[in-house]
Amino acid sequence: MREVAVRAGVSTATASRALSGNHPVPAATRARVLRAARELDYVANAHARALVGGGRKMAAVVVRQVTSPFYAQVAEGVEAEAADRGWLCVVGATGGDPQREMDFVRLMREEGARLVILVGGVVEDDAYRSRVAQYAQALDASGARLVLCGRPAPDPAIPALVVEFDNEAGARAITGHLLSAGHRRIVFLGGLPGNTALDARVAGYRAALAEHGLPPEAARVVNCGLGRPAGLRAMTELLKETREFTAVFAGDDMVAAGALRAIAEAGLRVPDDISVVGYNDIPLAEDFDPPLTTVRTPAEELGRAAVRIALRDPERGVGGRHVLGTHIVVRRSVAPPMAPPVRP
């Protein structure tokens, strides 16, 4: 507050009144103080607020979209664990916009949230690394904690806790399931280069192919991103281009939903003509036609663990990494590949 007052050229008391908004301050003076606060990245001290008014036991969970079944399950886990402890939970959606993410984190600092949980894979570029380091340090300085849920920390030295599941192992296992059924021409549908979660799934897919003695060129990755519309478009185009594959590994269950629709519209059947597997085991996966074989990721437990582990040892500086396991759920979307017709 003193630094803000010095930069704005006012007394500390005037700076406090201007920032609180509860006292009459000339408009020009308030503008100078607010500008100085922005330049210094000032937020109210959460500990001081707690001493005055009791503070808030609040966790904030930031997701890409609330309509995604996976993100919704993680957020539900955060909310449930917070409620069990008498905490409040706030959910924010960014639509993948880094500026919205920054604005939400700043708002949570100002509101005195003690946990800020960022959920889901990201493209880990220099801008992301810089942004997350800034979040972690700013939250730590205000007595709060950053939790990266389902994504790695860009630097293990920053004060952020990582809670994730083993994407690569899950992908290796589900690809192995297809290989064990006899498939050798398997397409990965849903790549997004640079995205931490999908890159790990692609790595697991490639590793499984190699473990079964297939050459690197046997791997085919279609970089269409996630979501049902992406899966529908990419699968439609792939079927127009070639039928030289017998199985599809979808990057998530919503991509698989789009792929199933495209296969049906092409007059083909799953799993008779093409086998399909997904990732995440969203609640609707068992209601797909046919029910989807997929990798179960502990989405709700991921959210619960993010709160539970962060509160178990809140005073640690560097947060550490905690990895949850995955497993395959076998349903009816996989069958051995059809034998090619015998030519006379």
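All of these numbers come straight from a predicted model, not from anything done at the bench. The term rigid core refers to the maximal set of C-alpha atoms that superpose within 1.5 Å between the two forms. Positions refer to the first chain, counted from 1. Compared with the form predicted in complex with a further copy of the same chain:
Residue displacement note: Ala13 has its CA displaced by at least 2 Å between these two forms (rigid core superposed). Core-superposed comparison between these two forms: the Cα of Ala31 travels 2 Å or more.
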The other form holds:
2 protein chains.
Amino acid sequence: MREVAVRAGVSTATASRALSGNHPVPAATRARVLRAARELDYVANAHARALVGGGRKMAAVVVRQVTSPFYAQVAEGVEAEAADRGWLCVVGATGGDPQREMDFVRLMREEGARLVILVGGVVEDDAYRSRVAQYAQALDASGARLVLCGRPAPDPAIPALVVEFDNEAGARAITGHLLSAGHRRIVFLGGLPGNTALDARVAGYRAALAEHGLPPEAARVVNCGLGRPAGLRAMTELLKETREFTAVFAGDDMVAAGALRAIAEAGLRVPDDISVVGYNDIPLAEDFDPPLTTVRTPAEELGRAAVRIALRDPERGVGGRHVLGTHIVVRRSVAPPMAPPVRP
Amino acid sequence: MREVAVRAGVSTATASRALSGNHPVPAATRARVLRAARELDYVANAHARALVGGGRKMAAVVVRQVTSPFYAQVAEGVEAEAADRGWLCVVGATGGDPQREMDFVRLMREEGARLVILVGGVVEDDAYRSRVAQYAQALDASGARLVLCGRPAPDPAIPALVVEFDNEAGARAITGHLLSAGHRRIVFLGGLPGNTALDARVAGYRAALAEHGLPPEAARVVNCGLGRPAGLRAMTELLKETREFTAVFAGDDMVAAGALRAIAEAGLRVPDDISVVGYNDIPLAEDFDPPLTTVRTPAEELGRAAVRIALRDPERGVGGRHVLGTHIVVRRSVAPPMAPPVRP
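Complement to the form predicted alone: the form predicted in complex with a further copy of the same chain:
Zooming out: every chain and molecule, the one shown earlier first.
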């Protein structure tokens, strides 16, 4: 600790505080201490020291829920890539509870996992930033790597690798697809303010509207969050309130499933009356009624890339960020809009 | 070991062989040794001894793949029940590879998991029997419990609990539903000979046909296995070969998704031309085109029950078997058959 403090040009107490992650330390100072610690290959304790470069050949992947087809595909990608190397892979589900995330990451570190992969968008608040900094430091001290998959690194100096896909570009492209079909009144259904992944999709949606010369007030975002039940409920409400839209951009395919159901229950047809698009291209999106036009996100490849990049990057990927592409999959849920409805 | 041998009335060498699980020992002898070992609370080694009654508050659930909606729901049930108790839950996917299953179970035992839950039908061969006997003994010696979820206990004497649902009854009921609608030429699509879960569904299908007075040759089983691609391929082939059937009982909902697609691609309508039913009632089955009539299996409850029963049963559930019920969910994929086609 003394050596780290000297190298970083801070007091031993400050170095200790910065490394523990339990106390407030200015970001620049923390970054300096972390860099010094890495350079000295600082290892927090003897147990961890024994694991540096060693540890189990085990990758851990942490998702919100395994019943999300998107998360399950990412986890399967990690699993497949780990299995190809003869590694074990364990999956932890947090149900969105930070405490369970922390417990799981601690367990994995103690068990000597060499790779811990956190998947999925988050609300990037102070609690998140401090949590991830702690994970990164503790894992790094144990000789393990942290990969953030589809979520931001709160501080470029922390020893974590980011692998994600371009949420904003995908959203801009699919909104452009609706605009090209002639739609001008497009609702975004499934906003989740503060969540990094959804905010990026909303940003892409707004950017596409602007690119097509529409005023900002042309955007309408329904912040109902994700999941089929949320989509069903929000779409049912919206249809009671207004028919002043011709297309729906659902925040993900599960929201789209709920929206499709709500539209059918209202006696309307997709795409004749309303066009619907989704996000992710989950494996069953082509089995929806009608088959869903959506954004193919590289879910399995995201998981595979997280393993591959983490293992080949000699620098532990500090500040490393890898962005995968997305593309539109055109099926049968989009048609040109009907003539505007006559107002009552 | 001597005490165990004396109690079981066998030689020390035989007791050792029976407990190690690595050597052939007559089933009755093994059962006697296992019982004696349990009675003496035999613990294989000091490490394990330290864990008896202790260990991490951790449940481990092992499935073939997390991208299977059915397995994901079972895992989520385990997760939810574990979280309710403040336990951690880790999920392992084997891809169907026994070696990965063994590695994962060993890891979980070493890490002091108190509960290991193996999920899903298997080919019940000698390798399976010996593998599960080993798990059961090793986990029991560590003070942990083994639960077999939807798969058989190869030997009632091994210290494992079985929690399953009645595959045969569910299959009989849904086949009866098709028969009641007037169908007589029903194809079972998705057989997987040797797999305990699928064999039970085929048995239920055959039993229902027999109950309705149909001869054994009325049954037609296409052994294409599970998964959407398998269902799509097998249904496409079948439609090229014959139209001498009016209904399809798909081995699970993913097979049904593939079958629905194949039928649509052949220019036929469901249920007007062909009725289709599935198995499991995965969350998106109601979003298929048309919404799928299927057998609701208690996937999440299976996972929850595995945790609850294992933790409350003071006897470690030796030989315990708990069977959950299923029921039919009627949607829109079944109609009375059309008039028989005219033979060319």
